[in-house]
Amino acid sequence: MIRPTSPRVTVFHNERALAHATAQRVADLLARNPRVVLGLPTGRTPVRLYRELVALYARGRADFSQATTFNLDEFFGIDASHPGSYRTFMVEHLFGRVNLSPERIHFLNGAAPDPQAECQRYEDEISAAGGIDLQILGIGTNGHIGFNEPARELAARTHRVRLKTETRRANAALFGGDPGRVPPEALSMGMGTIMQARTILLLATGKSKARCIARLLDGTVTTRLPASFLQLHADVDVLMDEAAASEVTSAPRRAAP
């Protein structure tokens, strides 16, 4: 197989017009495969996607009955009941309003009390469950996707770590806007594990996303912007709004309005 020398690129209009396209396309692929293995981000950029599948359920044409979902991480130290945890943010956006099966939902669990032996655990589910066929993801102003934070080196399976002050200033909304509340350390898919699904859509919106989608699609493979690893994949696409696309240099896909 010829790999490509940097990801499909594709700028939309605006959000709402990147997500209604990407829970299309998650629709189609549910129809032709109900079985398939999807892989699932949290954060601010799917919501908007999240509320175009939960449309596309209640008008019949997207089925999730037969579908597994695996979600890249879950911050470390915090039960699945817990408000800012991302299970709670999970079946508010998208697990409590489709027909997801509950045994088919597999989570990260943060309140493991030996964190290696959980991370092995979602391994294990991974693999048995046949690899993941479509993982979605977003990515952080600074470079990360999942939890995988920049660094000299980089986890390839599922692991704990320990998040930068930009990623827990991020998530702050989820813990009343403060974020000395945001847990510091998370467990996360490792960059292996998210490699190794079939497809990627990386999700991009926002002028506070431009300088990092630039540096993906412009730039060197670097454990110093983890995002930057895709470069490697044979099949991903890199889906953005026209503010998260304003300093690539290249000339991407524009989407038909």
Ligand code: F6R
Second form
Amino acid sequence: MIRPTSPRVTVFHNERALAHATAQRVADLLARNPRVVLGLPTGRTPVRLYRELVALYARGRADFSQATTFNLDEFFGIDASHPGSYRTFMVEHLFGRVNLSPERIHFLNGAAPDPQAECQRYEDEISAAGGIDLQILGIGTNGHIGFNEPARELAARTHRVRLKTETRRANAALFGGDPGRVPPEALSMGMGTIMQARTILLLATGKSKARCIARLLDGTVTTRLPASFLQLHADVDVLMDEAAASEVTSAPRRAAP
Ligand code: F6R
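Go ahead and give the structure of the form predicted in complex with fructose -6-phosphate, now that the form predicted on its own is out.
The next block holds the full complex; its first chain is the one shown before.
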């Protein structure tokens, strides 16, 4: 197989090194372009990254005052103030700890009475902000990005989605450990929304991601593994720890410095 220049694959010794390098990259970008538009994920993977960004901010090494953010997704049918909402997660891990300006923080409203209009509003706001400069992604064990779950067809734009059982299970910790209490639906950026970001960083840590990371890099593109579409983007970095990289055979790995 002819290896394209993107996705670029970098393997870090551990999760800590990955988070450290990624936070530094975001801080450098903020320094170069203070008005940068960031696309942000929730989940376990970015927790250390957000901790590192908070630490850089506290040391005066990262300034978010003019930056804009758009989160990838939100559960449908719950309010932003719900303890299990992704909005609550972001306030706890990042928004409440750095100097982001509240009017430049954008989120899908899971309690919107008209979800279709809400999704359109989000698309319009992303366009009005000039598009996303840097989209940071995690990856589900089933290969989802955002909440674009494996399916026969994928939605291009922000949409309402039914969550797979494994995704509700993976989010149970936010709802008292009970997958049955995880909302069955969500609102999510679509594949096209994500793919229009100028630069994409996909972060993957832990053995549970090894299988889908290997499939993502194997050269095929399939709606059954939504993350495989990242192979069609010209500027993607796949950043992972040794455990997540353990099943990769087809891609040359760049060892992290
Ligand atoms: C969350 C999101 C999801 C997660 C993915 C991995 O905003 O977009 O695609 O990135 O489910 O979740 P963790 O990091 O918890 O393994």
